[in-house]
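Just the one chain here, laid out as structure tokens, in the form predicted on its own.
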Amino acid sequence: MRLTIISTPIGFLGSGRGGGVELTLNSLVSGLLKQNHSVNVVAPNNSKLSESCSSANLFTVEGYEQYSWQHQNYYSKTEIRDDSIINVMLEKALSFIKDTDAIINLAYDLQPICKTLEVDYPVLHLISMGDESLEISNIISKVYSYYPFNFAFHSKSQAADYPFIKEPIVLGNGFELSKYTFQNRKEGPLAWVGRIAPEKGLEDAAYVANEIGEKLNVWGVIEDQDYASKIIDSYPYGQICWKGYLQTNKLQEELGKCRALINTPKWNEAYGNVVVEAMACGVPVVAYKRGGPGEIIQHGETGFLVKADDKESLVLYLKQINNIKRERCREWVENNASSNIFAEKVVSWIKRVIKEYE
């Protein structure tokens, strides 16, 4: 097939600001190319694809960048501007209609979803977040009533955020496993990975590390400096080792040296990419059973799940983490979340939608 993929409008590909969508896009494109599909990618200016995606056609655009939805009030109204990045990306993607079979939209935004009702052409939406905006939830509900197969989700718990989705199409996610090296270590440091923002719950991981008297290595883009400063001020100097944002090849090398990953989301994670990235390196995970991680981690086999916000249970299970066989972690990823498996699921979904337009 000939496919066009719309990236997130939040940050350029490679900046880390797009969060999990950046990883999803690169993994998906890599998997599709291996299956000999032709792929166009439309993304913000300065974007770069990973090496495994080099044969894809990358088209970059400039425009006004809106605030990310998770950092707005749930009842906020969208300021729709013609020069917004999402509008310019959508216009560019639609220019390929005569030469492609479908558009796959990865942006959690109004305009691409609205456009589904305006064009007689397959525009598919892989929703990247739970219900973070009433306005977007309402437009998904409206479009879903006409085109139910045009929407897919990363996990069942994410789809459950939208009660009108009766039989969700759940695709999981995929990872280019050749980029992740298995490391069979059990004496390394503790790790936390994610955007440094309140919904990610870094303060709970810092509390846990402090309780057991260990430093916590933290990787990620600092989106909220005030939030990060409050955490720094709450614990002794050097308790948190800030490592910054790293591209996949460097991150996995450092992450693989860790004894465990602590995952502490305060919101309903759509999937939990960092959980799988850690497991791909052989690193077991102790996480809140909230959102996607609750469907990924096999309790007692690849890590431990605890009740959301139960910091004391995190402490308890971290003391048992060396009972987990790291080989099991890598094995789960190979069997459930490779880029090839993910691409196959996405292709089946695309073909199903295309049939609805014939």
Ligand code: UDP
The other form holds:
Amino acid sequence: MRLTIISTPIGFLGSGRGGGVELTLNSLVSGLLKQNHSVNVVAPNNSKLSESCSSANLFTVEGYEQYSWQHQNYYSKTEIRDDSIINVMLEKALSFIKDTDAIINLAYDLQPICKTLEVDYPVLHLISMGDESLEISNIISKVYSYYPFNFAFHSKSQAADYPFIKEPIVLGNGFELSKYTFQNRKEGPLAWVGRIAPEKGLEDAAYVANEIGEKLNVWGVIEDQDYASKIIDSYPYGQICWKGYLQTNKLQEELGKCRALINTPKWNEAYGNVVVEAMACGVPVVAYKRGGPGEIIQHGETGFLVKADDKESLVLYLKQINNIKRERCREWVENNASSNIFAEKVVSWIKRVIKEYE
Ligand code: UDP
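Could I have the structure of this protein in the form predicted in complex with the ligand, to go alongside the form predicted on its own above?
Expanding to the full complex; the earlier chain stays at the top.
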């Protein structure tokens, strides 16, 4: 197939501001190329694809940058300017319609979803978040009533945020396993990885590390400086060690040295890439059973799941983390979430949608 993929308008690919969508896009493109599909990627200016995507055609565009939906009021109506990045990306993607078989949209945004009703051409949406905006939820609901197969989700829990979706197409996510090295060590530090923003709940992981009397190593883009400072300042100097935002090769090297990852989402986590990335390095995860991590982690096998917001249980299970066999974590990723497995699922989804248009 000849496919066009629309990236997130939040940040450029490689900036980290696009969160998990950046990784999803790279691993999807890499998996599609390996299956000999041809791929156009439309993304904001300065974007770079990973090396394994070098035979994709990357088109970068410039435009006005909007706020991420999850950081706005759920009920607010958002004015999207004509020159916003999402509109410019969409126009670019539509210019390929004659030469391509489908558009796959990874942006959580109104315009690409609305476009599904306006063109007689497959525009598919891999929704990257739970229900973060009434306006978006309403437009998904409307378009879904005409084109139910055009929407897919990363996890069942995420799809459940949209109660009108009857039989969700759930694709999980994919990881390029050759990028992650398995490290078999039981003695490392504790890790937390993610965008540093309220929905990610760093404060709970900091509390847990402090209770155990250990430092917490933190990797990720600081999206909300006030929020980050408040947490860091509530603990003695050095207790929370912010290690910056690292590209995957460096991140996985550091992550693999850790004893456990603590994952404490405060929102319905759509998937939880960092959980799988840790597991790919052999690092077990202790997480809240909230959203994707609840479907990824096998309790007692690859980590532990506790009731959402139950910090004390996190502490208890963290003390038992050495009972988890690190090999099992890596195995789970190999068997369930490689970029090849993911690309196969995405390809079947696209083929099914294309049939609807024949
Ligand atoms: N990440 C990274 N370097 C860092 C910290 C995070 O590349 O130093 C990436 C990580 O690999 C993951 C993404 O940031 O792909 C976070 O995705 P996740 O699904 O966990 O959360 P989201 O940001 O999408 O809510």
